[in-house]
Each structure stands twice: as C-alpha cells, then as structure tokens.
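In structure tokens, one chain follows: the form predicted on its own.
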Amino acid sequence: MDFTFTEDQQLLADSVATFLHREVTPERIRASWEGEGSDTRLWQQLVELGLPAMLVPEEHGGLGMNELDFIQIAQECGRVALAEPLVEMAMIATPMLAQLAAGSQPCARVLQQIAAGEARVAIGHPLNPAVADAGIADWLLLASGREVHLVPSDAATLIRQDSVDPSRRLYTPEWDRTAPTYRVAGEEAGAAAWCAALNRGAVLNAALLLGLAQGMVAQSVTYAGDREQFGRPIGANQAVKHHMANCAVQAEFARSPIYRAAYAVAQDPARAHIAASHAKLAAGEAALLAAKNAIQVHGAMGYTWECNLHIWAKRAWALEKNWGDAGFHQERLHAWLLEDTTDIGAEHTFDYPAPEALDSAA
C-alpha cells in the first residue's frame, strides 16, 4: 500500500510552496494589517494560480479536487503567515456549499462566482464565536441553530472583535435570522453540513499550525547561527539544540495524523471526526511547543513588535484555540476510546479480520 502523495500533488505543493516563500514577506503582512488587510494584488495571484477554485466541483467551473489535495498547500500557507483567507474559503466552506449545492441554487451560483475569483466565503461555525475575514468576504456561511444561512455581506451587520494576531480580523455578524431567503439547509441537512466543516476546519487548522510551527523553527535556527555570544554562534550551544530538536520532533510526529486526517475527510467521512482531532492535537502541540522555544532562542525579544517572529507565534497561539480547542478534541478521542464498538489494536489498523476471525474461516 502506497500511503505517499502522487507526483503531481508534489508538483503542484511545490510550485505553491516556491510562489508563496517568494511573495508572502513579512514586510507584505505588517502592510496587510492597515485597513481591513486585503492585499488584493496578492489575492489576483492566488486566484490565477487557481488556489480557491481548487476544491470546486467540476461542474461548478472548478478543478474537482479534494482536502489531499490541498492538504500540503495549507501547510506552506502556515509556514509563510499567509495573511489572505485562502485555506478556510478553500478548504471549509467551498466544500460546505459542494455539499449542499445539489439543494441549493444560491450554493451552486456562488461555487461559479468562487471558481471565477469573483467572491470570496466567510464561513461562521457555531463552535467559533466569531468570523475570521467577515469585513473582506461577499458571502458569509452562518448557521442559526442546526440550519446553514447562506448570507451576503452586505445584509448583516458586522461587529468588530480583537484577535492577538493582527492578521485575523474577526467579527460578530447580525442578520436577520427570519428570511427564508437566506437558508439554504434545514435543520437534519445543516447538522450533516456543520459536522463536516468541523471536520475539515481541524483539518486545516492542524495544517496551518504545523507550518507555523516549521517557520518558526527555521527563523530560529537562522538566528541561533547568525547570533554570536562570546565569540561563537548561539546555535552551537547544546542546550539551544536541544530545544530546536524538540520542536522539530513534535513538528515531524503531527505530519502522518495531519496527512491521514486529510485523507479521512475526503474518502473515509465515518472516521474523519477521530482522525481530525488527533490531527489538531498534534498539530496545537507542535506549534505551541515551538512557539515557546523559539522565542526562548531568541532571547525574548522574539515576541516583541520589530521581531518578525511574533507574527508566526501570535498567528498559532490564535489557531490552536480555533475550531475546536485541546479539551473539546481530546473529549472527542475519549468519547469514541470508550465506545464499545471501537476496534483498537495492531490488527484493526489496516481493517484486517481479526486474527480468530481467519482461524474460524480456515
């Protein structure tokens, strides 16, 4: 069984990955945060390379791809601080309307306007008491109780929240939860569709987290080798590459259950919920972990204003507390640990029989 990415999902991760690491400066996010941080020259980018049409159905005017797909781009989008809501339009509410699309005739219009880089989607989960990116959306997906309202932003009012990451710009919409014009899921269909965006938001957050967390690392292993203390590198002292190691230890366990998490929500959807918050799991520790040690490497001043470093740590300090924090996703992995029906064991990774089961059948 071949568990690796195929060479034109590498292709295509690498050829992002170079984009962004060559555009997304940290020079361009601190201008980002003027106004309501809309970089629109860097969003026409994104839109010509074909990153929010990504996960668009075909017939949609999209390019029929799933979360695997996408899975590795959300991760360089976290190593550079993308500033830009590409990863939760892309990757949350793009598949959210797919989903509802075939009942819809509002979802299925905004999926083309998506697919031709004429709106952006917001998207508002029950579990998140407020919207990233409202104030630059067209649409927002808010729910009202289970139902799923497809609302355009200029209908709601939106109120102004503080984030500690300037580059999240959250807000608290009003909007009138009456007008059967904005529903487009009831109440059994909204459940279903607010599930699975939960899913797929730890599966990207997780996503994002460890990219924070490998830019972090690199920023501070640079600095511990430029930085010299009594005539040497700070970087050859044992103790500073202990810490750098811990970090990409943690960093390396959170890839295989963020990749599988991916895989999950895309073609196994009953498993998706335990793989997504072992994902998000990992992933918080990883970035939390280098987070702290890297601005321990850097002596403190990492968290300060004219340190870029803040950027990343501030921007992972905000997502592991989004969709869902370290105690909601461990109650999930304790719910289903407890269930009787849960198959545990060597011989239940792959779904084999177990090994009773092939001595009855011989």
Given for the second form:
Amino acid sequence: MDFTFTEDQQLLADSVATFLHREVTPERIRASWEGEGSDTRLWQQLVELGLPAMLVPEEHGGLGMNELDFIQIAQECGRVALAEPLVEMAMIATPMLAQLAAGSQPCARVLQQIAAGEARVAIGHPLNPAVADAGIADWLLLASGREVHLVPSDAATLIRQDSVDPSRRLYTPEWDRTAPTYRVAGEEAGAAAWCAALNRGAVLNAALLLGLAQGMVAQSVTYAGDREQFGRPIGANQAVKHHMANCAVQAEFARSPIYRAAYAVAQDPARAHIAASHAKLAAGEAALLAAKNAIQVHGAMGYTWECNLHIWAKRAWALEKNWGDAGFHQERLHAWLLEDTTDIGAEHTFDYPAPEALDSAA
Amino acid sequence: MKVLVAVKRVVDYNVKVRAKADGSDVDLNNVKMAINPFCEIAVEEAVRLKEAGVATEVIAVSVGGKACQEQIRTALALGADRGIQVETESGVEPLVVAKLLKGVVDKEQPQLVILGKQSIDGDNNQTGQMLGALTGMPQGTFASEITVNGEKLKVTREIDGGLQTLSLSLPAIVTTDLRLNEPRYASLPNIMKAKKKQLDVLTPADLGVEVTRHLTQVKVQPPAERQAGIKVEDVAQLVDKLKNEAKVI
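Can I get the form predicted together with its partner chain as well, since the one above is the form predicted on its own?
Following is the full complex, with the preceding chain placed first.
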C-alpha cells in the first residue's frame, strides 16, 4: 500500500505553506493581540484561498475534502503559530455540522455560510473547559449534556477567561439551554457527534503541536547558528546541538502517528480513537520538549516577551492540555490495550497468519 | 486579445543558495523551487487584463525540463487558461530561450507578450529584449503600469530619476518591474482546476529552433564574507571614518 500523500494533497499543502510563511509573521500575530484577537484581513485571505470550505461537503457548496487532505495544512498552521481559529473551525466544527446536516436544516445553512466565507463557528466540547475564539464567531456549537446546540453568538453571554496564550481568546458561554430552536442533535446522535469531534480535535491539535515543535526547533537552530560565544556559534557545542537533535527526533516520531490518525479519522472512524490518542500523546511530548529546550537554547532571551519564541511555546503549553490532556489519552490507550478483543500484533497489522495458525499448519 | 506569459522555474527567493563544493554551479539538491517572482507579476498582470475584459485568453509558457510543468501549473492556478512547455534541458541561455519563445509567438500569434524583467537566478535581464529584437515587436521594459487602449498599449517604465511613459502599437512585448502589481495567491479550488487545464509539450524541433550553447559557465563562488560593522560615537567620527578610512568623501 502507498501511504504517501497524493500529488494533489502535497500541492495544496505546499501552496498554503507558502502563503502562511509569507503572511503570518510574529509582528502580525502581536498586532492581533492589541485588538479583539482577530486579524480581519488575514481571515479574508484564508477565505479567498478556500481553506474554511475545504471540509464542507460539495452539496453544501464546499470542496468536499477530508481530514487527510487537511492534516499537513494544520501542521503548517502550527509551524507559523497561526492565531486565527481556522483549524478548529475547518477540521472540527465543520465536519461535525456535516455529520448533523442530514437531520438539521440549521446545520446545513451554517455549512453553506462557511463555504461562502460568511460565517465562523466556534466549538465548545465538554472536555474543554472554555470555548476558544467564541468572541469572533457567528455561531457556537455547544454541549448541553450530550445534546448538541447550535447557538447564534449574539444569543449567548460570553464570559472572558484568562489564557496563557494571548492569541487564544477563551470564553465560557451561557445560553438558554431550554430553547428548542438551538437543539440540532439529541442525546444519542449528540453523543456520537461529540465523540467524533473529540477524535478530530485530538488529531488536529496533534498536527498543530507538531508544527509548533518544528517551528521552535527551526528558530532555535537558526539562533544557535547565529549567536556566538567564545568565538564560535553556540550551536557548535554538543550541549546545545544534542538538545535540538532530540527535539527534531521526537517531532519526527510524532509525524507518522499523526498522519495515520488523520487517515483513521477520514477512512476508519471505528478505530480512530486509538490512533487519535496516540497522535496527541506523541505530538504533545514533542511540543513540550521543543518548548523547554528552545527556551534553554535561547538563554535568558528565550523567556522574555520581546523574543518571539514565547508565541510558539505558550501555544504549545495551551494546546497540549486541550482536547484531552496526556492523562486522558493515556487512559484511553490503556483501556484499549487491556481489552480481550484488542487486535494488536503482527497478524492484525500486516495480515500475517496468527502464530497459532502457523503452528497448526506445521 | 491573446496574452502570452513566460514563466521560469527558479530557486525560491527565500532559499539561501550555496555553491557546489567544486564551484561548478549552484547546488540545487533538495532546494525548494518556485516560479520566478517577476514572472509571477507577469502572470498576475495578464490575469488582471483578462478579468478586466481586455484579454480573452492567457497562455503560460515555460522553457525547461519536465519539472517546469510545476511552475506552469502554478500559473494556471493563478488564472492562466492553458500552458505550453518547451522541453529542453535546464540552464538554457537567454538567446535560446528568446528564440524558442519567438517560435511560440509565431505559432500562437498573441497580441501581447508579458515577461518578467529578469529571473532571480541568472539575473541576465536579456530575454525580453532579445525577443523584441527577434520578433520586431515594440517593447516596454521595466513596466510599473500598463494600460491597453484599443490597438495601443501605454507602458509606464521605472527609470533612473523618474517615470517614463511609452505608447506602443500592439502586438507588443512588456517586461515587468516589481511594482507593477502584487500577485495573488492561488486559491485551493483554482489549484484543483489547474490540474485539468490543457498543457501542451513542444520540442525545440517543433518550433524549428536548434538549441546550441554559446556560453560556458566557468566558476560559481559565494560572495566574500562581509566584515562586521562598528558603532561610531558621533557624527564627527562617522565623517572622519568615511573620509580617511573608507575614502568615499
């Protein structure tokens, strides 16, 4: 089997990466902190590129792509520390609306608005303590028990919460949970939708974390090559370069589980929860290590507001706890590993005959 | 009006290029390649002419190996209607490129040919002018603004000390300067559509051109490392250093 990305997927990722690296600068991110946390011009550019519409089904005016098409783009968004809530909206909220659209006219209408670039949606999963970027959203996907409510943002009261990452504006929403017009999925359909959203959220966060880790490694390697002490670059010292090599290796080991998880979410949702948890754990570890070592490599500067590194480091600290922290995902993996019916081993991975079958054949 | 746009595959402008260890050429191994920025401006201008209803068809043409189809596809994603690749080995010199482009001009009969003023790899700044000489078409180089008015083309050129405005009769050749426009990014739907657009491959023989080499690259070496600057205490010290050390005043 060929698991490499298709030519189209690679082309799309390269094109978006070029755009992001040219347009999303630390100066632009810092400027967005001064306002309401949104760079309107940048969002408009993202809409013009067609990014929010990628996962909107074609019957609702979108491009009808899937999570695997988007995963490298999410990684690039992390690499530049994109502050706009593109990934959360395009890869979690939009597929959730698509999942519910068959039985809900409001979901179908909002999907069309997303495809046309006319609406933004923020999602409040029960696992997350606050709703990110609800203040700039037009619609909120919220949980009331297991039900899914689609609430116009002006019908909710948003209470601002503190965040370690100035790019992520967090809110606790309050709304009329008894209003029947908001309910777009009942208990059963809602539970399935929230479960699928959790897996997508874990995978996309993993991709963002991987991108953040790679971004921090790149900055630190550049800094270690430029900064000289005692007549030579500090990167020439093993104590520095081995730290960054460890980070690069950790990030590389996170890449395959993330791509596998994106494939599982898109093609094999029944087994996606395991792949998603594996990806989130691997990427979380890589990002935390990269943040820790990058700060050390930058010396005292790495800890300051003036140094851009903190934009990446704080995002990594925030996202590592989002969509399930390490404990939550370890617990999911442990529970699965200890099930009697768990299909692990070579015979499940490569379609090899089970050892017992080989014995009996002999 | 049919518009022909030439695009070249070059090293991405963000890449810090290195010479090969033996000094024979620039090292292109694992280097990101992209459309030449001036060519990108040329494509953007052609697409804007089409959007304004002035141009009816935009054709992107490139000369080089199979890899340059990537840059033609980029031009198609930006809005060109079809592409032509003239298949040659890479590193063809400007005179040969101009001859090949003349062959394409003869075949397609465009009313306007837009090229970048130079490519950021060779920095030759020759192809547009050579094409003008070969075709006999009037040329407006270093264009910072162009306006089509019937059978006339008004080209504003950036020259030393100001702007020069020329009036050219169509068909004509224009080479683009940096400030002509700001190219757009290709949207994802257009990238997908570009895959389905027509891309013809021609050989130099199809155009009746013989690819010959007149130039030999002798050596490639990086520029000498600049020495670190110093901070001066005051203006008087700066003037003193400029006068006595740098000897520039």
